[in-house]
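Heads up, the chain below is alone and in the form predicted alone; it's given as structure tokens.
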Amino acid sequence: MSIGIIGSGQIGSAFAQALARNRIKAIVANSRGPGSLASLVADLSPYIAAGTVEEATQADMVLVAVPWSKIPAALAGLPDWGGRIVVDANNPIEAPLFKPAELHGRLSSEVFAELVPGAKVVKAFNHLQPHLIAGDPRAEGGNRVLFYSGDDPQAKREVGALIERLGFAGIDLGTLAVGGKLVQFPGGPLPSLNLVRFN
């Protein structure tokens, strides 16, 4: 399964580091173009390559991690996603003010899903701090927990399998309506927790 990453900030870069550590290839892209990613891909070569947003979105699974206010522009003009998996790793809050976005009572994943028509959206990789995603998932004799949720069972299985391959303990929280609310930051009860599962 090919993997694309849209966004080279803390979460996108941490996800790229986790992939490279496990020798999994991906294309990473941002709004500034491939040239701006030279230092990131140099550190993660040969597994992580720089590309355009259009190239990254052609992958079977695409993780999107972009500052909340910039998501609409980052995804504008892209063709229908055609049933491909899109991982929503975003939080409706951003630096420097860290003021929660106005969602009018909706979940951030609901808002996000409307921006990726035709995609199978899975919420994941948003609730752990970036250094924990990039670092060794083994902790205290167990494996660090990564939650995920979504409405398409097959898409969730694919994301869950990737999470396990990266060395994390994946826990399926159910649908976006249920799981998305639990991991939404701010507001959900789970983003503040760094949990370990023991086998």
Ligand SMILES: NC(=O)c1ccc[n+]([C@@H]2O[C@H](COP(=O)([O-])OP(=O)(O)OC[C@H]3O[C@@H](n4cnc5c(N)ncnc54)[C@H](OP(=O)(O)O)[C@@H]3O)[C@@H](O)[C@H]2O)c1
The other form holds:
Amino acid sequence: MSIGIIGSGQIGSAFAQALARNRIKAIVANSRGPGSLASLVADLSPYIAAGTVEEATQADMVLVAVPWSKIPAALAGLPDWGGRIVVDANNPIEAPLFKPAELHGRLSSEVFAELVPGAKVVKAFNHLQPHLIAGDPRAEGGNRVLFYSGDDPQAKREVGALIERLGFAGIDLGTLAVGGKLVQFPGGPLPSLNLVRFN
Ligand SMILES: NC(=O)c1ccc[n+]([C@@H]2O[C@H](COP(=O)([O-])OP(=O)(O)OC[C@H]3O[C@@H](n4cnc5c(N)ncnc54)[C@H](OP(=O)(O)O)[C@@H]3O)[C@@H](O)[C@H]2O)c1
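Cool, the form predicted alone is there; where's the form predicted in complex with the named molecule?
Zooming out: every chain and molecule, the one shown earlier first.
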């Protein structure tokens, strides 16, 4: 399964680090183009390569980690996703004001899903601070917990398998309507909880 990453900031690069540590390849993209990613790619070579947004979005699974107000522009003009998996790592709030976005009573993942027509959306990697995604998920002796949710069972299985392969303990929270609400930040009860599963 090929992996793309849109957004090379705190969360996008933390996810890239987690992949590279586990020798998993991916293409990462930002708004400024592949040339601006030379340093990140050099650090994570040979697993993480820089590409354009168009190149990264051709992958089987694409994680999007872009500030909320910039997501529409980041995903504009792309072809139908054709059933591929898009991981929504985003939260509807951003620096510097940290004022929650107006969602008109909807979940952020529902709003996000409309921006990726034809995609199977899985909400994941949005509830932990970047250093906890980038760092060793077994650092406390167990496995750090990552929640995920989505409406397509197969897409969730694929994301859950990747989460386990990265060394985290994945917990399936159910559908986007249920799990997306639990991990929504701000508002949900689960964001920022750094849990570790001991078996
Ligand atoms: N930071 C956290 O603690 C945290 C935790 C959980 C979830 N999140 C969520 O994760 C998402 C990303 O947050 P972040 O902290 O990683 O943000 P960030 O450090 O500011 O990075 C944002 C990234 O988005 C890229 N980007 C912006 N506009 C783009 C466009 N039109 N096309 C392609 N790429 C574009 C930027 O590329 P350029 O620099 O080239 O413009 C940059 O690489 C947000 O939705 C946030 O709510 C953040």
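Shifts are known only where both forms have a C-alpha. The model shown is predicted, which means the values in this text are computed figures rather than measured ones. Heads up, when I say rigid core I mean the largest set of C-alphas that superpose within 1.5 Å between the two forms. Numbering follows the first chain given and starts at 1.
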* To do: Fit on the rigid core and then flag the segments of at least 3 consecutive residues whose Cα positions all differ by 2 Å or more between the two forms.
  => 139 to 141
